[in-house]
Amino acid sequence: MSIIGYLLIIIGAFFYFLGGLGMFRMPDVYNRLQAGTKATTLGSFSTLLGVGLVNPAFLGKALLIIAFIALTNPVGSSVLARAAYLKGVKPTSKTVVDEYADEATKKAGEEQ
């Protein structure tokens, strides 16, 4: 069990690794955000999953620890990616679709 373990830290370990670098190779925050944030889901879910089987006196806070994470990571990233559109954060010159000025333009539309 323990190599199981040890071998789900090594994986964790690597998606830490790719999060860090879709962080540097993105070209703009929200690719960013998700590359970063998908990233490090998965490499904390696989680090913690990986330290529970190789200390099983931490395996149930560590499933509480990864439902937490599954909750709150996606909102804090959605959040901070309304919050760079509405302060005027331009995608990329390469986005072809813009879905949330679809979205604020159908509002802004519905208010009037």
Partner chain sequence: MSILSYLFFGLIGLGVILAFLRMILGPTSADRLAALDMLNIILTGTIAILALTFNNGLYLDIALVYGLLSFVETIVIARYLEAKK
Second form
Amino acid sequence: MSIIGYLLIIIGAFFYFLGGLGMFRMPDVYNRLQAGTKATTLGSFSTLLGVGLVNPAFLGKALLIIAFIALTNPVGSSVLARAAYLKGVKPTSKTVVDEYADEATKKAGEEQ
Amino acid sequence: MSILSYLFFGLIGLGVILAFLRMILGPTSADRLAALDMLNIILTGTIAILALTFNNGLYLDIALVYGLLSFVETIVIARYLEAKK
Amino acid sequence: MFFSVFIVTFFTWLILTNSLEPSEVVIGLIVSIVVSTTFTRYYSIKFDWKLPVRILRFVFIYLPVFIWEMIKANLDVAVRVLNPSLPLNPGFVKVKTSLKGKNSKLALANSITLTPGTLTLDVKDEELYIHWVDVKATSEEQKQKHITTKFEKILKKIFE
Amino acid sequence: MRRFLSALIALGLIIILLEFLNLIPDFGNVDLSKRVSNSFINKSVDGNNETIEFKKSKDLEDGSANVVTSIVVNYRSFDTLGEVTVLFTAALGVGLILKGLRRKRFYREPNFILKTANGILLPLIFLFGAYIFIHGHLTPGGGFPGGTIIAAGILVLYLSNEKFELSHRAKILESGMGTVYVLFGLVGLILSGIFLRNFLPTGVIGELFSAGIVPLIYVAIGFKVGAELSNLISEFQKEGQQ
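Mind pulling up the form predicted together with the partner chain next to the form predicted on its own we just looked at?
Whole complex next, starting from this chain.
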């Protein structure tokens, strides 16, 4: 059991590294959030599950933290992406379609 | 065990350094906040690993509270950026 | 509403304290009652007698699909990040959903954020605004097929 | 001129601080056995030196398992009363300064995702806050962090819900809890002649119902700090006059 736990922790650490790499290499804030959120969420799941498996006394609390991260992390990055868009951060020049622009200008109009 | 801990702290450390570079270089404040958010989640996982290393369940409480406060922090700064043009 | 919040907070308390001593249980009951009565208007946890069925469906139908999709998403990220040429074809797309409830829309948005190549930006009424790393389609049906259909079906069974 | 004056004041403060540095003994030259902190840690100010075992020792001088808590709300509870007052004064100052300023309210419509997720998270945030200040004598934490977490919940509520307005009851709760703190002190004064004396039985160390009045005071501090910081946040959110 504890071998599986340590393996999960190593996998989690690898995903953390991958998230950092994605955060560094991606060209604009939206792509960075994509890479960062996915990799760190799975990394946290794996690490915390590993911690819970190595020491069963921690399992309940580790599962609680997993549920908590599953709820907050996507919400946080979604709020952040929307804020960046409404603030006017330009997406990378490779972007092919933008169907959110109308909605964003409508929002800006409502404020006046 | 010690080789294992070298491996995972090494990997996490590399990830943290890359995210930190993005936080320093990031052209806009949204980039910096994204990197900060990521660092917070990495730190939550690291605190859980420390709970295992020191064999003390109290660290998980700290991880929980840290995760909570980092979520609040992300939301607050994001809403602040949203209002500012 | 009050009762649902009470049950959720009480179980969370039991997990947090990790013990069944009478003193902890009594204090947990009091705290749960206080928490579930203050600011009741702003809570949105609500369930009915069908809850056990929903939990079973959630654990045995939703979770395996979700975890598999998440692993796929991370391998996708890994392939993109580790590739020296950084293949990207990003865009913002609008997708319609047929889900009605608030919580089911939230679950859909979160699932989409954590699955391959997509990130939910905003939800308005019945439309999801999504940042897609690799835009494969522009027609409405194709977009739905690529992004929402898989989870929509499962979540409809669980929440509605 | 103003800059020169502030530089002068800063210089004066630095000189005073450097003078106080001489009072601190050199590194490694401190005899710890003569320090009062040792008797705080061993919970034996009256010279009763017995070994303490977790979940076994009964009726100690101070029954809280967390050393910091036993110092902050038992041995030096009077200091903490002062600290709470400082926080109260700070909140009062913010209210007075912001009252006359002309401000606009933050009005962009909140994200749907944030709004819904907050409906689920909010009870859990309040529960964590309560957990932290109720277990202040057993785990790291206590009234101040617990209250801060509750205030963070209120802050997220403000950011995710346009219509939310903190009710007047928060102010009543805050002053009421301050009064409760002083009342505990006065009861101790009447029963034993010492202000804020721990007059309840301290029980078995490590259990929830132990350490006498320490958890009760931490609950009062938790509510007080939570209400106070929430008031501070609502003060920042309000629209100014004029």
